[in-house]
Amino acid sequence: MRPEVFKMVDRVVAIDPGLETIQCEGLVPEESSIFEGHFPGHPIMPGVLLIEAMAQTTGWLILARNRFEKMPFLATVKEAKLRTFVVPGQMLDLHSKILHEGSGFVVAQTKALIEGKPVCNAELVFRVLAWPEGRMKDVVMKVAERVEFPVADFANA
């Protein structure tokens, strides 16, 4: 995990064959510039970055569902609950499940666990659109390799 550059998912662990759920993981780094101000002497992962980790997990699932033909953009965070502090060195077990898809939107239920215990959860809504102009899709495909996303199983050739 490199939160200072918004790389929140270290590895895609599993995607179910029906493309309804995904599991990822992200190791909160021992040291990061985000901890300098959050909080000095008592470093904790900012809640907004926990939500980002859940959003990125869901993003990988949405990319798989549409075979990398469109890009998901976080649109709404609903019912977010931050249950406990997350500190450097902890491994986040990230899960997402699609609840609804239609009219260019996807709704998902997400959660993060540490050692099987809930840390946070949220319902997230994404807008799914054509890729923006430029190299964004190429960059995402390179990140997919880094996080061990099984691109060959899901991307259109």
Given for the second form:
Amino acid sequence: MRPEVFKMVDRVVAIDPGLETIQCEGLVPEESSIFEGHFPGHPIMPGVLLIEAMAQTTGWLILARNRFEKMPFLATVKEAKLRTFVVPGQMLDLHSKILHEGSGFVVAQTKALIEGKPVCNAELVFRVLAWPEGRMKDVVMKVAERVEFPVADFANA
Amino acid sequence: MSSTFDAVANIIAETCDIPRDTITPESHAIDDLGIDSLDFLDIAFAIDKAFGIKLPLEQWTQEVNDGKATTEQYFVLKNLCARIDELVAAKTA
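Could you switch over to the form predicted in complex with its partner chain, since the one displayed so far is the form predicted alone?
Okay, now the whole complex, with that chain kicking things off.
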């Protein structure tokens, strides 16, 4: 994980064949410029970045569901709970489950665990839109390879 | 129609914190009730769940953008409810 550049997911661990759930993981690094300010001498993962990690996890699941034909953009964060401090060196076990896929939007329930204990959860809503002009899709496809997303199974050529 | 309207009006009132008695069948969700596209996602989610349908928001938006339909056709509540009834009927047919 490199939170300073929003690389929150290290690896896609599993996507269920029905495309209802996903599991990812991300190791909170020992060193990051994020911790210079949050907080000096007392590094804690910012809650907004925990939400970002859960959003990215859900994003991979939505991309799998539409086979990278459209891009999910976070639109609403509901009922977010940040249950405990997350500190450098801890492994986030990230899970997301689809609650509803509407026309142009997806609602998901997502959570992160550390050693089996919940540290945060939220209900997230995404708009699912056509890819913007430019190279965004290419960039996301490259990131997919980095996080071991099963491209061959869940992406159109 | 009336039961559909009551259900939709209740959803809007609850989701967007709009007084229920200000919501009428003639209300335009956007122009009269001030509901923006983000809040409408919550409404669509609740309607989809309540009626077991999938409001075709992308298709409606495309039609409006292409000038093939007006927002009134989809977002005046009596018209929205008529669309919902059509979708429910199509599902059960």
